[in-house]
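Next up is one chain by itself, shown in structure tokens, the form predicted alone.
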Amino acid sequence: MRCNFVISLTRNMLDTDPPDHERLRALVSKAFTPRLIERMRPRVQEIADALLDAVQDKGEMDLIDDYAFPLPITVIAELLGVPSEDRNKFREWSDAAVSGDTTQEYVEKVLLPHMQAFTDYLRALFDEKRENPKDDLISALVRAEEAGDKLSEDELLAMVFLLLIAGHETTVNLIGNGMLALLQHPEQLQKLREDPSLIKPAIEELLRYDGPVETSTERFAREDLRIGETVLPRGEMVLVVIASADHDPERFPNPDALDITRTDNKHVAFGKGIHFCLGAPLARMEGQIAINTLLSRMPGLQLKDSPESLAWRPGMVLRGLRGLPVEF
């Protein structure tokens, strides 16, 4: 069973080889300059500090439900211009589309569905952007969708459906991985506490050491290709395992020891060439700023439950919780 919309949403920037890729990218681009992202942080405090006077008086939350989902969902919706009232759509459309459930009946009976529906409210949305746009990313997008020549519809939808799964999915992980690295690991903890300068390694080194994906998506050989001693065929599926690269013994001294003053830490967790995470700026400055404050404002922050208790979302790409239990 294979729908139109599937198809549709294909069409994106993680599927597409040049020249298509290039003219993709470019329309987006611009709105994630480091620049433009950093004129975001006051915002992204914002947000990080309402969702924590939320929780503040509780002294327990789920560090994914109550922070390291709103936080992210709110950002990207607020800059694609979705009301921000829908973002717990969003969330029950995203985990069936990075469940990584192939068997028949999850395709059939929660998939297909769920992504009727997401792509059956893009499409509304669109139509709403079209008679009344603002100052959004989904209002330039449409106009670029009009132009005819830079955007088809397939690819509008392609792109913002992306764009609203990559730019919240992703960092979700990124702080609740890391923050469940940080409390297991008490002494970089503390260390972290005593020096927030050091928030900006101490990213780098999260994104390393348990980052929020662990391998690419598919890739294909378009020649015969040799790798060592192995020969991939033309036309061969490949899954690069990101997750391993940045464990390489070879890469990375005591890879896995959690050190976030590593200095040297050229890790792939972003990718790497053509197709590198066009939101690794946003994604950076929203890991910062929730970590930081996170730290600066609960000085007793640590884990309700046993590390071996948490749940893990199944999916052969992404890595995140399902929860993350903390008292504080």
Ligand code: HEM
Given for the second form:
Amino acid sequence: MRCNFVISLTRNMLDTDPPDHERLRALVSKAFTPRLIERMRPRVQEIADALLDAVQDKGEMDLIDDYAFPLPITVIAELLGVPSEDRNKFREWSDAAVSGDTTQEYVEKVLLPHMQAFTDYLRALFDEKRENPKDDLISALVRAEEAGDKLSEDELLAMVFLLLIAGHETTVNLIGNGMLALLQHPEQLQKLREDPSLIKPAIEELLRYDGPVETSTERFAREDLRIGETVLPRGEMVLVVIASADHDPERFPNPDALDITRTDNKHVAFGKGIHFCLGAPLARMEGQIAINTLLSRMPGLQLKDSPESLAWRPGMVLRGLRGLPVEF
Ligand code: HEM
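Instead of the form predicted alone shown above, give the structure for the form predicted in complex with the ligand, please.
Okay, now the whole complex, with that chain kicking things off.
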């Protein structure tokens, strides 16, 4: 099987050091500024309402399948210019990409064929945008690639792959983990229902309390390093456990309590430094709209199953539920 596409996919900003990192990030950073993202608010609200309209009469739903997943994938697909009716294909492909399963059987039978299908799909889409450019991010990136000096074809592929995956695999967990946390803390949920303007600090607290990304991507020590009692030799791989840092009792008083009015809440759910999440303004806005819309439209919302029976997706980097059955 041809697998040089796997190498192509790593040519993205998250896996790159300066100066390539700055060049790649600069190509898309303007599309994700808080001001531009704010303009998308009415459309995100429309998507959230349409998803709830579709389940309103049923009295129950899977909060992940019916709401938390389709919302961000529709938004990022529209922003990039990917047909959103293909979103279920992405779910399968990106599930494989982030599964963390490295057994030979999985890699050969699932991961590589899925990645091949994903890259074939994207290459065909790029050809279409070359022929028939639209006012979307992929058309702009294809133009940059054609100009020659800013973006290679592999980098174009890696960029769109990263944006599609990062654009929904995380936000689905902000909505899913966030709603689970609120449903398990009815007094906090009630506070937010009574005062929806608390949504901004509430989202920050939900990001801190049970954030979508558990560990950072890998880093390598450039020099021998001492952190507390631990010495890391030069070249050693390091994974930062974001979930642990965000429950550090020296940084956050009473860290295991959920408090949507918490102040001084500088968490690291979006990372830190040059790789700080590009999509943070978009993710925050989507989370705010998704949760407030659910609470205002579904006053009787409650868990259908006990929290202990819920299944979590495997893997070290992302933390998210497989499903979240609720009734309302
Ligand atoms: C709540 C949702 C999200 C969370 C918690 C999150 C978290 C993170 C974290 C922790 C990193 C840094 C990883 C590391 O340093 O190893 C990161 C990077 C990144 N995120 Fe997000 N993310 C979210 C949503 C999004 C969205 C909606 C997009 C949309 C495009 C996005 C795009 C990116 C990109 C492109 C990077 C790489 C930035 C760089 O390397 O300069 N993220 N994200």
